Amino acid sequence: MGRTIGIDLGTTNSCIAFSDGGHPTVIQSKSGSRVMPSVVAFSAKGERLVGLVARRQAITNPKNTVNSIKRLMGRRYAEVASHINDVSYEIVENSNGDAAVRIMDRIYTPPEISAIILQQLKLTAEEFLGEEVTDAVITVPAYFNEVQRQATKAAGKIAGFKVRRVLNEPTAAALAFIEPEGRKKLAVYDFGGGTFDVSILQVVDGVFEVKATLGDTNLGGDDLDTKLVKWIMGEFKSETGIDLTRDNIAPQRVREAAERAKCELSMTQETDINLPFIATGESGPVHLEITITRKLFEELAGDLIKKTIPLCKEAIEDAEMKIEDLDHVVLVGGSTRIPMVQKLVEEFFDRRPAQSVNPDEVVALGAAIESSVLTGQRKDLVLIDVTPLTLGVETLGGVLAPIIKKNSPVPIRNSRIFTTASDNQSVVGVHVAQGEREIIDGNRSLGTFELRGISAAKRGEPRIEVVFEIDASGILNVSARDTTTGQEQSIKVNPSGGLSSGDIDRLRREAKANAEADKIKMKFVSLRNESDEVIYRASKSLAVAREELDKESWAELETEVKSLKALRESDDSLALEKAIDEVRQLENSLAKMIEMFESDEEDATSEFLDSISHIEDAKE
């Protein structure tokens, strides 16, 4: 078995780490980065590009560049439809009803985005690491229902992983947080790019105890973002009469912006946004121009961010604690960097959050803390986390019958008795659903199944045992059995996306396949890069050689820069790493030819100047 690696899989940016001997360390990227974008493009060509390569080709490619895939995680499209046009991408609906992205005449569902994005995450682990990952611990938003949490499952497993457990986010956070000794509470406040959560823990000697958990799986930085580009584009447009959300382009400029502006205004309490040709009018090209206030943003923002605190309110007090019983206030996610954030809990929670944990990293470690509780590196920790939304059944007139009630404490198994409602009857459905409202509609479904076999009976006769079992991941498994016959079904809550086992064992084949193509792309990449410098190099002796030696000394290297200018665009990695060599040793024997010359050169001039002087001494 290989290695097992602890993934934050954010909305914005994703981060990795491991345990070493129960400590975990983040993984960087051979660039360094800590941190990278959980962002994935698809060039005209088909190459797919992935993290910042993807970024930075956003503005100049928006169609085909999809971020914050996370928000589609298990989503009805009617669930996302309204923010259809906050993004550069096209979603739409399958066949399913769920959202997806249409890429190049390709539908995609949210899982193969993120499972792309696992991919890299991989591979970037395995180059650090020097040897293969193959287990995961992946962090998901503790307010996830079952449909989410199964897709991000299947993304793990679509990209390679043998996905150890679903972990939620501020349950890791404290994990890495918090020292496991003694007797301690705390709030995890985690405010990220598409998600917002706050869960309550309790930690005695080891035991990590969540007591309630919350949040908005529609609120997060992506939101705040949205509203000042609203307001960008309405400024401009009431100054300059050009409505920017006609153009394709126009709009992912002022996105990437005002993303800028909004972490700027964190540091600073005003910042320009300087757009030039953004647009072009009746006498010309157009500049937008404008300057952005943190008063500004926070008014912009602010009934946002706001919302947060009655959610923090009512964790507290489903875990039937009082703010004064906290010892901790932890800040996750890179939304909690906005000063009226940090105020706002503050002022809420009577005491300063604290500052010792990066809210980009923090979530990563304890994922990797986690892995090596799984993995027997650790045996001092035990984890209890707590379901998020009341699960049941729907029951006669569509009202939703609870059976695990929401923080109530995983792994658990509850079951319940019902019986039919007509004469005879030998079928009944089961409907599973999720959600805090007493009318079925109101809750999600997570999916149906039929009891045949039923012994005949009349009316309110049978008993029929419904269980419901949730491991420690959150993963759901219901099952339905008639207590006389002893005929059973169950149900296993399916991916978002309509995702058959077989649709993941046949997209993880395709990402194996892809992750070999994109080794070789990669490999290509760092030598086209290493010929560029070598080119760079080369071309600088041989202006220098131009000036000051024969053709003779020169001539052969200005032959092979020429091939291996060529050969940087072709496919043969073995004739463009042996021209980059031919290139690299004669650009150094040239360049210790012009030293020698110029060393020479300085020689001669000194003696002449030196017999100069010899020559003005005897005259005197």
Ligand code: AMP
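Positions refer to the first chain, counted from 1. In this text, the rigid core denotes the largest set of C-alpha atoms whose superposition between the two forms falls within 1.5 Å. Keep in mind that this is a model prediction, so the values were computed, not measured. What changes on going to the form predicted together with the ligand:
- Once both forms are fitted on their rigid core, the CA atom of residue 76 lies less than 2 Å apart between these two forms.
- Residue 136 shows a C-alpha shift below 2 Å between these two forms [criterion: core-superposed Cα displacement of 2 Å].
- A movement of the C-alpha atom of residue 52 falling short of 2 angstroms is seen between these two forms when the two forms are aligned on their rigid core.
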Given for the second form:
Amino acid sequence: MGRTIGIDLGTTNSCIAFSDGGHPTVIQSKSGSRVMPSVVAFSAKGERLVGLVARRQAITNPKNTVNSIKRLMGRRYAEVASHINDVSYEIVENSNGDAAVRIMDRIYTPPEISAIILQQLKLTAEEFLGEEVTDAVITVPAYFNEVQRQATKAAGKIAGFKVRRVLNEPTAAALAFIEPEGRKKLAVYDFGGGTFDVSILQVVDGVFEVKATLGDTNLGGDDLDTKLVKWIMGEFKSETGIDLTRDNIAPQRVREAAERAKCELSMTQETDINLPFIATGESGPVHLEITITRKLFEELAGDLIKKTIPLCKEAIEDAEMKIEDLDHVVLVGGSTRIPMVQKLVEEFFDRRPAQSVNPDEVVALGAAIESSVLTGQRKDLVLIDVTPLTLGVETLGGVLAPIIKKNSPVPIRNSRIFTTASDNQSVVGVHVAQGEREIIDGNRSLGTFELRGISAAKRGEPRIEVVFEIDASGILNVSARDTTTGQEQSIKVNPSGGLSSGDIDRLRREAKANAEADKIKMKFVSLRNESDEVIYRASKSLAVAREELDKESWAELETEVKSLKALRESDDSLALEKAIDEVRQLENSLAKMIEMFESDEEDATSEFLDSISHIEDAKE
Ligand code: AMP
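Got the form predicted alone; any chance of the form predicted together with the ligand too?
And the full complex, kicking off with our chain again.
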């Protein structure tokens, strides 16, 4: 086995580091660069260019230059369709619906392009270290779902690495920033080129635990550039009447200049953009000359930057902490160099973010530290990851019964007891879903299976144990077992398989927005379930009491049951509650009478547990 390195495979830039005796060092290229642009280009001669050389020729070869490939990793074409105009190369749909890139009539998958970047990084590391590099720890945004992590792993494999671990970027940052001894809580605010993430971590004597993580995979420095690009092009058009968006080369030139201006504005209050010969007008060549102030940039991009703060608030709440509980705030990613970002972060967290770490290098350094843990050089650290969304099963009335709550540390095993919803039901359908909505339809379905051979029993009597188990690599195994017969069925699902990061963001947002509506729906679901339960019990009592007991009570209960049945579907919750109450009271007194007459009669009711839905479908 050769050396293991840590790789921060960034949207805009990548950085690598190695660990010697547990101490991480950034690997420099021959020219002394500590980061490499994550850019790949294909020249007319068919040469592959990577890094700075690829970036430098982007202006003259925009269609064959691929940047920000990380945004396409593990994504469906439909999810990225809205970003197609943000890049100068062609994004296409693969035969399986995934996003891919077309360069000179050849289709490349995102892992293939990322692999070209990784290969170059491998080469740089081998030159620097003077030995073969075989293994890698590669970082990904904490919010990457399973498909995106698999795509990253695939890229590493294509590049010839044995990928020892796919590590969350904020965890890597925390590893590099904090001394493992003692007990500390920290927030990692990671604003890069393509994504934003915030994670809340707790470190207790070398055990790093991500308490909560939240992000927006469609928010990064590139989006701030887009705001500037649109403004510059708009100004240019109103001054000259020329629409630069139609040109082949001009948009790329403007984008480059906008990004440069944005970076300069992190140090100065004002900067000029000069792009000679950007277009040709009626009277010859036209030049673009424009001044941009920091104030203007903040006006244009402020709303996007401000979007990060509510996510920080939510992450702290998810971690069940308060701002004052935090010991440190660590900034990661190039976009945290923007003064407005630093100001907002300082105001929100009520403390100065740590200045001791370089936001471009801290993730790679953390990855190198993790590599030293994996190779046994360091034994004082342990990492614990969490699940990003709640996992559960569908129960009667289309409600999600959570079994593993979001932000639970993995590996994890949780179980819950369910039961049948009708007498002698021999099959239950187990529908596994992921999301934060109480109503099942708002969540992402992960799979369904049936548990058959449930022993004949009254509804509510069988005890069916549903177990959710997530292993260290994030694979979920769900099993259901009839505790009486021992019958068991199980499926393996990928907790975020098929769930795009966009889906995760959407699910979280929708859950919030729909919380009120769901509450109302939930009330009706529970009232209807309650109606079913009392109707069931009353019907049993009526059947037993028909001959023996006082006709009046019997008839009264029967009438009330009929009216409750009629009301079951109504949306008058008060009337429904009242009818349930009537039936329950009448049934109780009838049941008491039955008890007195038939003291040995077995109680027809049983404790009403959560009932697995699909009962109807599953009935044999
Ligand atoms: P990363 O993904 O962490 O490499 O961050 C790259 C993003 O940070 C890109 O959008 C860069 O334009 C942005 N960036 C880098 N340096 C600065 C800076 N000094 N000011 C503003 N943005 C920057």
